[in-house]
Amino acid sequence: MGKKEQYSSRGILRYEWMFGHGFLSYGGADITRKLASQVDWEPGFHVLDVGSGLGGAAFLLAEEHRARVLGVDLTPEIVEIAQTRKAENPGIPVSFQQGDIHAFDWEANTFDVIWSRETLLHVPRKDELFGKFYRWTRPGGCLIITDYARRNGKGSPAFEDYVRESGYPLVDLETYGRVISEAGFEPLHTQDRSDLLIAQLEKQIDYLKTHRNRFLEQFSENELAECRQRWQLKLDACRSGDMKWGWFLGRKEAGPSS
């Protein structure tokens, strides 16, 4: 499944079918709440959601933590759906913009939280982007990222084929964390949550099996096979240690404005 197909209208809806209404990332609302529990929320916190997808996390953070959320996503089809859902819920303080995060700029100290889920794996050189994140974050604010990483050294042939075909410039957890730290986010708490990703993938594969007929009401046999194959490949890679799921929580030291 290429990137173009992955983020086609049908591909988007397949992900949402798996992860729950509004979500395109693992664990849907449950994982979003686990991640959000690491923040000491105050009403009115300004959040930048990078790779905001259909807005599931944005709406949840706004409704449950009274945050103001700006979502940015590269894919026009995704942003169009998110904006439609915003229009259906005009009282919720969320907004969405389409574009490449590298092309945006905000004043220093704009956001209380910068949030990103399985998006930055597409970025080959993260140091410049994390430098921007640091500048945009207010003193005392935080960065929350979940993303794929890889083992040190070469993985299995199947995994290396997957990485090459996907075009993901994956690095190991230590390197990923070091780039965030070097941008200024200290202290940085790095977690290897591959165990949780394995559980999520197992759950997805089982869900596809037990809800096969319901899936086929909306999608095709080929799409079912592609989804199962993709989840199984990721599951095998995580079980072998080739692929990791990193959770990164960084903070900008409170102090003079940058």
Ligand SMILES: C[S@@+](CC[C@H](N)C(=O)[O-])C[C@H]1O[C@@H](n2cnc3c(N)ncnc32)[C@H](O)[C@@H]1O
Contents of the next structure:
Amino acid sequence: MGKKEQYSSRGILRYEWMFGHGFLSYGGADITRKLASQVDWEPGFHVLDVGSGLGGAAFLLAEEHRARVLGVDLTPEIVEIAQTRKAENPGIPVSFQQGDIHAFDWEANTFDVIWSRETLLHVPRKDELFGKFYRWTRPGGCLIITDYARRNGKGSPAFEDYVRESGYPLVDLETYGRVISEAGFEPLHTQDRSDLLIAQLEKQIDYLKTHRNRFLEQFSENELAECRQRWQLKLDACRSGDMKWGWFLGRKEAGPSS
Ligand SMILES: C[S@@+](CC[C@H](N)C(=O)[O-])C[C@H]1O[C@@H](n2cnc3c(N)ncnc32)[C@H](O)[C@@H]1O
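How about the form predicted in complex with the named molecule, since we already have the form predicted on its own?
Expanding to the full complex; the earlier chain stays at the top.
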């Protein structure tokens, strides 16, 4: 599935069906809470969600941690859905802007937390972006990222085809972590959570199997086959070690002012 089709209106809803209401990434509210528990929240914390998708994380962080969340996302159809959901919940301090994260700029030290889930896999020049993230984070603030990564070395032909067709410029976990550190985030905690991704993929494949008929009320047989095939491919790639799930927690030291 190409990038255009991946985030077409139908593709978005199909992904949301797989991931759960508000999410286009793994683990829904549970994983969001687990990641959020790494932050010492204070009311009013300003969060930038890079690639905010349908806003699942933004709403949760605002409701459960009294954060003010700005979500930025490239895909107009996705942002439109997130903005509609915001309009239905006007009291929640979240907002969504459409655009490429590379085109935005904020003052130094603007955000307490920069958060990004399964988005930077789309970004080839991560070093420039992490430099900006560092500048935008206030001293003592943090960066939370989960993202796909790859094995260091060549993967199976099926995995290499998947990477090529998806156009994801994936890097290995060590390189990923090094780029974040070089931007200034220290200490950086890098975790290989491929075990958790395998569990999530197995759960989703199982759910699709048991809720097949419900899926077919909204989508076609072809779409079902495509979802199954794509999820199975990711599962195989994780099990073989070709694909990895990286969790990164970086902090900006309390000392520097930019
Ligand atoms: C897999 S989805 C994850 C969405 C969301 N983070 C979540 O957890 O549900 C990836 C998102 O990144 C967005 N995206 C991709 N490249 C981007 C860029 N350069 N700037 C902003 N958003 C981007 C896509 O539009 C998509 O919504």
